[in-house]
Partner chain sequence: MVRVLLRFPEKIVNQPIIAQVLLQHRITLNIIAAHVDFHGGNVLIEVPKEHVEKAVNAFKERGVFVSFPKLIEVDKDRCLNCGACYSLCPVGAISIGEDYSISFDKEKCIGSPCGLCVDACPARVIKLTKELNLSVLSDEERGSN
Amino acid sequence: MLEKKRTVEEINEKIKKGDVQVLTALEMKKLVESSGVEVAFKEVDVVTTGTFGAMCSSGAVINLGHSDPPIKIQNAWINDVPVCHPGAAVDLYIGATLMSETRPFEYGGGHVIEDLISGKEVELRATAYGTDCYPRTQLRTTITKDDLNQFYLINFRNCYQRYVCATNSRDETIYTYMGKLLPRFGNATFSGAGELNPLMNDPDYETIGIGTRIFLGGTQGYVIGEGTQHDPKNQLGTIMVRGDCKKMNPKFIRGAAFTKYGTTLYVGIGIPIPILNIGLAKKTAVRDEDIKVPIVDYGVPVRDRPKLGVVSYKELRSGTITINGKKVKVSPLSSLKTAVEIAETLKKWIEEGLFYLTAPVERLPGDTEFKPMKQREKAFLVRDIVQKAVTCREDEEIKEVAKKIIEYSVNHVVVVNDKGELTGIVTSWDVTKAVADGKSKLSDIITRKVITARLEEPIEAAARRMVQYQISALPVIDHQRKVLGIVTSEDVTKILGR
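Kindly supply the structure of this chain on its own, in the form predicted alone.
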């Protein structure tokens, strides 16, 4: 029996007549569970999706028009945020992550884009070297979006199909694009809209590609291709999008700053999935419990960070997950509430005949390989210089530890328990001072709060930590805090000082 199908043209005809059947992705899942896929395919023409989260690879192209006398801009700033000059004389690209030179970590390119969309006036400064046809070398003015010829959002990587769960094994808080991560797995964060996420509802990109009309920032936009770092083999697809900022709503385009990390842009995207066949009806029934992501240790600053397990979006949304047997609070970086609003708004647009579907002229690729950067020089890791640590137990006497310092000619002795797990550290200075003070119990001089390193992290990261905490050695531990060795400032200097 031939598979039942419908076309985009047939759906658009229904939109025109006002009898199209549209459900949000959340409504579609309930229908499939209550009535089955066959009924859902028969009754539903379009499923709307949505997501609203930080999408750093975003920005806007603007054209200023020509000044008199003309200027060929070499460097430019808007509200003290440096903006790129990738084109000819007066075309600029406002990158979302570029930060203000006077208010770094507070205000950046994402905020400039939001301010312009909101109708606010911004200050433009520019300099140039001057030519015969572009003699002007200085420019200072104010602009609004109404002064611009073109103001288009062109985001080269948006809308990840799914994302990882981030946590931190280090002994100190770290600040990342996944937010503030507390020490020793003190919390975890995640991103994405899970079962509402556009690319999770069409995971094989049957209906998404170049020319697909979408909800973008509160108006209609388009997919213009695969996003950078598109990785379909690992269900990490991305899209490149374009939309007219002059028509956008700042409610769905928001500048943001991540503490001690930098600035970004929150982008709202919704994609309509035409239910062309029964397979698409089944795919749009995907649930949060079916979408699994790795728990990744951002405490190890390398490209392939250690993975500590796998968790579903359903578990992530519960507010608590388990890492190494420990209950850990987890929170989203994306807004599910706004994602739902986007899916509902897109549904309303289609039902009211304000939004027609487009079939892609070219589907997103399904076989792209995401390659790492080609590097000519080896980046040394802690594992390349780690040494065997001299250890002791907490119940040893100070004079015994002093003997070890002399025998092994070291300045640091790592304190471990019966399982070989880190419990503290003592230095030759600690021991010398203890002897001078007449102390005999090692427990009185142990430093309990120990800054550590991991085998997988770059030497440069370990070196920065030593400078930050003004210490000269880091015990190297694994995720169970077992001591694997020690790295000292002398070892680091030998490598970095080459």
The other form holds:
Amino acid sequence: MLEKKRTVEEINEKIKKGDVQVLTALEMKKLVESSGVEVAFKEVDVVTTGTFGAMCSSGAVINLGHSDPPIKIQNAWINDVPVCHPGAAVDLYIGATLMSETRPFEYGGGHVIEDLISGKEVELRATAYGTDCYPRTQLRTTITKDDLNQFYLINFRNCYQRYVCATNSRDETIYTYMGKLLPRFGNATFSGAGELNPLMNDPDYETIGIGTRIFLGGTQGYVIGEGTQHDPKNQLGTIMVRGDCKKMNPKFIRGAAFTKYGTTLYVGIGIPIPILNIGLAKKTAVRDEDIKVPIVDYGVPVRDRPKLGVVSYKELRSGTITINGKKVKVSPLSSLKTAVEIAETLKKWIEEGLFYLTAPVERLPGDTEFKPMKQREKAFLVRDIVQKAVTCREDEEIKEVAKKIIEYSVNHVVVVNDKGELTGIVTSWDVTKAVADGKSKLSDIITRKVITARLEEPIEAAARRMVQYQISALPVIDHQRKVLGIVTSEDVTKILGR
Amino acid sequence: MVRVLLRFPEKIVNQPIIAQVLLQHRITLNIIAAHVDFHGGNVLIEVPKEHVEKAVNAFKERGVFVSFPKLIEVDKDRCLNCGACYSLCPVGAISIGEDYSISFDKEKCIGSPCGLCVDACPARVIKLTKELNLSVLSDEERGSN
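The form predicted together with the partner chain is what I want next, because the block you gave corresponds to the form predicted alone; please supply it.
Okay, now the whole complex, with that chain kicking things off.
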């Protein structure tokens, strides 16, 4: 039997005549389930997809036009956000993750882009070294999007096909690009639109490539190639996109702030998948239960973070997943509500003849690899610098502890129980203070809320924690809180300060 | 019902104050959240509106610091409907609807003693704000939260 096919030209002809059949990806899945792939292929010309999530590798290029006298901008700020200067004279790139110097972690490049798209006036400051042709060295003005020549979103990495589920094994809350993660697997987060994600509905990138016209931020934009870190073999494809910000709708392009991580941009993307062959009809029927992602421990800040299991988008959507036998609530970070709205909007545009499909000039590569960084130096772990800890029991006298401090020439004595588990810490300062205050019971001076480290952590992470809590040593413990040793700021400095 | 936050300082934490207030003033109250140790305690209670004044005065007389918790206020127009807040809520006051929109149940929210969702919001639309302006507390006490 010959495989039945339709072409992009035929679909565009139908759009023109007003009899194109478009379904959103959610509708397509239901149709395939109820009537089968054959019927779905016969009846449906286009399936629309959508996603709306934080996409950090986003930004906009703007051209300001020339000032008089002209300036070749060296450094520039918009609303106090330092904006990179990637080209000559008056072109700037507003990266979404660049942060305001006066309101860091709250306002950044993503917000500048949103404000400009919303029609707000923003303040521009610039400095330059001055040349014979560009004599000006200082500039201060206000601008709106109407004052700009070009204002284009150019995002290097958007629309991840799927993404991991994040959780945290540490004893403290951590703030990551995957959101706020509570201690001891207190919650989990995930991102992505699952069965509605554009690349997930065309996983072999048969119809998506350079020149594919898409929904981008509320207007029509284009795929300009594979995104950085595109990793097709692992179903982690990404795309690079471009779109005219002046025509965008701030509902689908929003600045955002992740506490203690930084700022970003929520980007709305929808891609129409032309159902050119029966294989595509089948692929667009992919369900959340078929899309699986690893559960990853973000509490361990290394490149290859430990994986704690595998979970499907269906389970993630249920609001609760199981980690190490415990029920854990899970938050989506991207909005499925807006993703659905994007797929529906794109469907309407096509039905109304406002949007025509394009065949890619060149398809996305299917064989690129995402390599780790080439490094010349070895990464040091806590394991490499851990020392034997000087320990004591809670019922020892302060005098005994003072003797240990002198004998071993240390500043920290770790308090353990019979099983060698961590119960507290005493410093030489605590002992000195006890003498000054006339205290004699060790239990009165023990610090019980101890900040700790793990053997497999990079020493940078341990150093960061010492700075954060203003302390100079961390007992190293295992998952049963058994004391394995201690790392001190002196030892860390010896390595990091080389 | 009105939410009231009680703070028991260390020197009175070992006294059965809640029981005394209940028995003496014959009021009803519901404990929503409590954290008590030998350094003191924080207890969030819910009191029928008509008993608020009596309850507040009775607790204050016994050396308890009384305040009204701030409740969350959400700017729904600016909400991204992402759900980043959902897994942080310990009392199930945040839910994801059939149409994937996020909703907040003010009745269930325990407000300022918790506040875990506030800094998890990428759109910064969740704020803790004062709901009540009852005359039982002085301006200073209202501002103490």
